[in-house]
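Next up is one chain by itself, shown in structure tokens, the form predicted on its own.
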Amino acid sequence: MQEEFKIILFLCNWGPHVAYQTLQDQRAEIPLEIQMVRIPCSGRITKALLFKPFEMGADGVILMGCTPGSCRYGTGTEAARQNTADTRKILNLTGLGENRLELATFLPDKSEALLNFITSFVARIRKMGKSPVTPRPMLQAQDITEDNSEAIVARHDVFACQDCGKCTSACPLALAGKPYSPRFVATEIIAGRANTPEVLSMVNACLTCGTCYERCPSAVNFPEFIKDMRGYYHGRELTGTPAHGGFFQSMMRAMTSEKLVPQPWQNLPESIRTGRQGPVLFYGGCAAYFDIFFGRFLKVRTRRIIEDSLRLLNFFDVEPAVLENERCCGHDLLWSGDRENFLRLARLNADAIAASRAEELITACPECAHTLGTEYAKHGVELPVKITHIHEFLEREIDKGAVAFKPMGLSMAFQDSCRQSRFNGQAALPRKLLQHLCNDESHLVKSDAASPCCGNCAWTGCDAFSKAMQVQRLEGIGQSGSQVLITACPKCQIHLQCAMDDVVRGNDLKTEMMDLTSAIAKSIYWE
């Protein structure tokens, strides 16, 4: 029985709409596969557009623009170019493969020359063959705990919320400007208003950095109860619109598929070593992807961090062994309510870390560390080894002495993450790595608590109100005279990046900003 292939056609409104539609007077022979989407702009296809199909199974996906130079809107092709370009590399990464997309262009009387392309095309797919990525129904029963608001709020003990109101006090949303109050969202949940198009507003808002946790004198873990809340609706088909057009929740439920080979090692730096097998296995997370997906208009190059990490490893004779086919932890579908595909990914995870059979795994990602090291066991996926952040590697051999450092001579401000400092309880450790990279205590700007959070996790929530925190505190930064701010996440780079690049105020808010992992390799020597 032949295989039935789909491939997924955007055609533009315009110029290649023309041509197609000759050939449907025409009735000309247009491969079955072909599925066709009529948009209204080639250039309003982004990338999270392009990779959705994959997603929901599609076998190739033709993004069909006009000319360049004939686009009606001006700049329609070229941002086609852009997003299709960046889309290819991360099907790349992903194990999809680049030429399951592509971008073509057309002018009203090519009506032949568009068949030829689309006929060639198909042939292209099927000679490639299905893809790997198979849409699964949701888990089975047994699988899934069916909650409702009311079990939620007796397991997270929302009853014992005094209604004091320190947490909204602390919010960093709340202090942004946004009319957010973790206290009205208890309330209401606790009266039975959880559906209420408010409450559900406000649970998706929630930047789950855990402030309002540490301020309640009633010990509520209202992350962990947001959590839950946003499993309920997602399981309820209630979830908000992920930022980035949901581009990372959609790549994530896609590597949950066993046939997907993901390639996230290419051109690693030859003078870095890896093995397959070892006892230490280094876990690099999404930084690759993400400079990728954000490298055209930010210019991060947040896989410096996962580099930089593989040096210093490296630096210690460490030469450690790294998944050639490594998926996402799959901490943003967990934070964002898909417990489901999260369970898929950390049990695809478990069988490939136990299958290196390493010791110990390191990452450099503090939400990697996080969700590898107690969301698994939390949801029953059981890993049979030591989890270890990059900095706790650090401060273990570097205590060991030998070791001298080159000092930045720079006024440092330091950028927390809210799951290392916060969920974790290591607040104090990146600030002594950061004691050996001055010559003296003035260069740091001396803070024991943990700094704001940056305005965003698991790509939900991201409005004015989080731009406005990410800018309150770039301006907090630039009036303590620091020089350098160093973050210890690569998404807080993202973010603070993003805010650093506002049209109006980018000027005044330009830090440079290095990750601590980074800093650290540029200035460690042994004595």
The other form holds:
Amino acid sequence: MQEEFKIILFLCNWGPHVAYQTLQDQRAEIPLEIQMVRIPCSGRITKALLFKPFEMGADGVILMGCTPGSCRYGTGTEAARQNTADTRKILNLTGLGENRLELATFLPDKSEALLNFITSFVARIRKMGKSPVTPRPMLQAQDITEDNSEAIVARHDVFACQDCGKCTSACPLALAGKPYSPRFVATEIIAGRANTPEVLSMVNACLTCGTCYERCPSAVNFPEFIKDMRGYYHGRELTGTPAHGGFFQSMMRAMTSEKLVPQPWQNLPESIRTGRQGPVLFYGGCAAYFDIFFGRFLKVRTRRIIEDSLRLLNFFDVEPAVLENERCCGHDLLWSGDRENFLRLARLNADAIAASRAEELITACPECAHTLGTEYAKHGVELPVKITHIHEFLEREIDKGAVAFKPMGLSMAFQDSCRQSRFNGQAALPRKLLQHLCNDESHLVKSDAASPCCGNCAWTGCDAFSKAMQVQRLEGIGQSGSQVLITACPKCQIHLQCAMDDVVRGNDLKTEMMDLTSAIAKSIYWE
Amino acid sequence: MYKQIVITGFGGQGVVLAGKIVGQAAAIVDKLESTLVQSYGPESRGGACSAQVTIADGPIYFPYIKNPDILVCMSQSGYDKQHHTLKDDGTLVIEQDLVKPVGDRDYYAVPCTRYAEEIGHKMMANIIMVGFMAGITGAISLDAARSTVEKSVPKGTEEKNLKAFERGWEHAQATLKGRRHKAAGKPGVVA
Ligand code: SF4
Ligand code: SF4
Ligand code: SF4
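Any chance you could show the form predicted in complex with the partner chain after that form predicted on its own?
Whole complex next, starting from this chain.
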């Protein structure tokens, strides 16, 4: 029996649609695999939309637009070209392969060429075979877990809330001027009004930064409460729109397919030494995907953090093994309410990690460290390894002596990672490492308390107020006279860079950023 | 094999105990011969004092040491008095913060007093030094050194002392690692 293939054709309304219609009028043999979706302009199909069909099981995707120069809106074709190029790179990393996606442009009278293109694309996809992604059926009503808002409230003892409002007065979103109140969320859900649009959007907007939990006299663990509430909404398809069209959630869901073989370690610099097996396993995280996705407009280079971590491990004579087909840890799925797919990823990762037979897993991403170190066990997925963040490894090795540091000679501000500093209670650790980089007291990071959130978590609920709070934070850093902002999480770099690139502010908010791991890599040497 | 080790310092630093541990580790655990000569006298009140340890795989006929193979200096005065006695191809080991060596002879340094303070027991500097010296010179084996430290220190302090020993041992490993990297022309991460 012939296998059924599904190929999505995003077809621009203008030039190529005319050509396509001609084919239809002529009753030409358009391959049955093609499922056409008419779109207003190829430039409006974002990377998220280009990827979404793959998450849902498509075997190939064609984006069809107008020939350059004939775009009705001027820049449509160029935008389509860039989006396709980036998405193709990401398809390579995820193991789907770039050849499953193609951009083609046609003039209205080129129906024959269009048909030829489609036919050869279908042949190519047939040759590549079915997509390794197994589509997940949409949740049905009967699949919805028994969890309800009363149970969630009881589980986190939100009843203990004294209605004091300390959380609201500390919440960075409220401080940025957003009409937002964790206290209100707590009382509304207690009162059984979880399903109102207002509460829903607030639960979605929370940064899960944990600042309120630090202040709460009743120790209401708000982030944990929010996490469960998002799971509750997700089960009922009430979740709000994620940032960037849900691209990252989509990619992570695709990774839950066992047959998919991601290739995240492509293009590692040759000088970096990694092994196939050994007692230490290095877990990279999603930085490589971020760099492609944001490379064009934010120019972030978060993969450097992974490379510098590996270089530092090599520096200390550790040649770590890596999981050749490493998948995402699932943090963002968990924190956007998709527990089901989080668990799928967690189980696949746990198997791969166990098979590596490593004793210790080192990662440079605070979210991976927290998720692998705490959340997996909480969800019943046991890992047979010790989880170590690269900062802990560095502290341990530096403590043994015989190394020294070239001081940075710059005054530094520090951006804490919520997962490291508040969730894992390790705010002192990066500060201790930072001290090595200063030869002058005045260059030290002043505050012992963790800094406010970078403005987004798990690609949910980014809005004008997130921007406002990022701008506040950057202005504060500017006023403090700091010359460089040291970060501890790749995502902080992305979100803060996003605020710096605000066109209205010009160069006002621009601050040099460097990850702590990279700063140490630059400065450390054998004495 | 015939190794002559001199450990110097000032009274109270535990120089003699350090010498005793080295000698016993060699004799009792590593099954070699060893002798210890300790200098008493006014030194034990804070002046320079020293321990002379000889380790050999055959009989030792003369326990005194004129030109050591390994010289361990825990104080400046000890260094000043002894450094010229060290053999040309001998190994110099010093307390990093207390001894400023002269000339351009190569040496190995460990801030053992500072480390001991970090552990919370200043008098364990000598144990850290034993760990460091053992790690650098290989004069006694790791197992021998560990088990002798355990037996030689006051009851109840074994764990702390083993930690101190390991601190010194690890500093030695880090030092040797650093030398390998520098010799390979890679002193830094990027270079
Ligand atoms: S976790 Fe952060 S963003 Fe969410 S309510 Fe608490 S302080 Fe506000
Ligand atoms: S700080 Fe705690 S007790 Fe106070 S209002 Fe917020 S959740 Fe309730
Ligand atoms: S801050 Fe910028 S990069 Fe981050 S989620 Fe919002 S829009 Fe995206």
